[in-house]
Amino acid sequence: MIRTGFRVAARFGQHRALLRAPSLQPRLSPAPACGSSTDSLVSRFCPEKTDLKDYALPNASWCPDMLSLYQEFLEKTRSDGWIKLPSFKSNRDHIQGLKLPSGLAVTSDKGDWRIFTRCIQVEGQGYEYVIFFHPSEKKSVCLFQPGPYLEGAPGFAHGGSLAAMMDETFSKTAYLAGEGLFTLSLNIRFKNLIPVGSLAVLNVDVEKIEDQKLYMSCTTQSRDQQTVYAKCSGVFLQLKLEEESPQ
């Protein structure tokens, strides 16, 4: 059954459990009111020189709408204060030299880490997307083209793939706008189906920052703004990353 609307709620229960557990007392440092400046966060997140592959660059699978809107926003990075965010295969690559707070970090012998939205390596088959961020206005625009591996109803993207894309755009925006690290809640209202291979535009705004939380909104629509695919609100927890100890 296809539901045209439903509610998604994701709770950051692990963090709360760690705070309650007597045997585990992680040293969690909430991001201070002043925190790190947006400029310093962006500078670290978007290194000028790197050998890492940027997956947020045009490839042969991008549809004409995605290519042309990408070029429009690329022009805005030169004059209107927008920044194109690189997209590496793991969030670890974006925060090199930093780590999660003590008590949340995990150890593993795994070597090939991938963020969920970069887990499909074949171009055009999964998540094709690029995020542009505006530091002073604390907002983002994500250009998202779902591939056939994200299909739900025949010919249309699965609702979960859009939910993941909203969460990913929220998370990057929350971190750069105010050191938001973890999703506390997502509330999504789906309006229309997204055809596979077409462009969906996610417009994300930070509504307010208070009590160590960022409150955010997102509207996903077609390029011509005539079709709204979904609306979403989200809350993110502010939490300061720690410097890694020298090896």
Given for the second form:
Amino acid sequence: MIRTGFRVAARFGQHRALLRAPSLQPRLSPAPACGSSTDSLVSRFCPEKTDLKDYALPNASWCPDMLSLYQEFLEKTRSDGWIKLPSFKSNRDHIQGLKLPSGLAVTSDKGDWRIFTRCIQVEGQGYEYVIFFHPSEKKSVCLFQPGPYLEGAPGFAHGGSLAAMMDETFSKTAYLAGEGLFTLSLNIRFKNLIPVGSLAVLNVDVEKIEDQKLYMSCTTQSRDQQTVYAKCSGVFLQLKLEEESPQ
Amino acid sequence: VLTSCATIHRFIGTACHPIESRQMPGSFWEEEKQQSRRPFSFEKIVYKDCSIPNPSWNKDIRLLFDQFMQKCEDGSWTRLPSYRRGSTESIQDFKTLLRDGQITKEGHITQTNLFTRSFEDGLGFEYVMFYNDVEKRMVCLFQGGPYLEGAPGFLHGGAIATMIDATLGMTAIMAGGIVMTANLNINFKRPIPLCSVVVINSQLDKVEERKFFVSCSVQSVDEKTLYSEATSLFIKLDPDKSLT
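Switch from the form predicted alone to the form predicted in complex with the partner chain and print that structure.
Below is the entire complex, every chain and molecule, led by the chain shown above.
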């Protein structure tokens, strides 16, 4: 873990990584969000301590493939610079203390918001997923298991649910890699159907960042990579969040 | 499965009669005695049509709903019911229903229900689709609730992508029977505020053998804001081949 810490610190050259001995993955020390570097975005996104429930953790509905691939990636968070992203019930929980720029922020009297991909909280029925992010290589892997509520053709996940999972993985990748905030476009080619309850692996890469836009690609495959489910390219708009004024 | 689905499609065309706007029945429940898990006793399963106004529908969507119901009166437009089971029947029953081609006595099986089963009114997808068979056009009125959030205060890109896929897909299904999405291309122009109403206008552009080209736009109720545009390709399934 010490080796990883120095590797990370050397790459960014900005923040010292403080190491917590018993944790499962290397943690970066909390940094003020004045910079827009990936590691400051990551450290703010992944709070050290929180009472919030993390939905991106194994539960009884996860199929054996998903569990074992999860363990493989957990190993990579200890040695290869990967980070497991937490997944809270609402996106607002991920950006506490930050808000949309004043032209866009909307006030609402409603209290109960959920991020779309966590809208169904019954285990195994909707989107079961976890995203691993690699800060220096700017890429992500999402392990996705669609539940019966996402069924389209009998026994298979419908196209819209995969589109949503791709959009969500793009969204987190874009945010951490370069403050990407809004989807500009999605271009999806569906190849094969994903059986409900099985594992689909989404590999997302940031191809380039240019003109305030992040260009990403995604390939969704079976675990053994023998079946390609879909390929997609996505473009996100960069937009800096503002600090909420102290109250 | 496919043969049965084709049978159901035929029923969709004939059994989907427009509902008299003056005579809304008090309840859209097909009231039957509920029985647990008997796949072939369809008269015991309760179905609820979700594509009708409920208390969570705001005035924008209600107004448009009434306007389109008036257009249904002369038969040029048809409202598509969207059925979900009103109790805890398993997916297995529904699959059996499709597989064996048996349908409720009024032939009202249409679209998948976009996982709204566990939501109270207004929290997730509230929508209704109207179809014009002559023009091959579908209009979907959609109100996305607080469980569909992306960026704070806005609809998640994936939620509108799901709705666009559903609308484009239904347009293709009405024209060609059972189809699968092959390509989906969405351009997002402006983010959609949560709990607002949008109108998805889709039309069948072209048919080439088993390929169905469908496009749509997503606009505000007053048509002044264009939120997104999409193009897509759906492929009609070859009835002789299996799904995998």
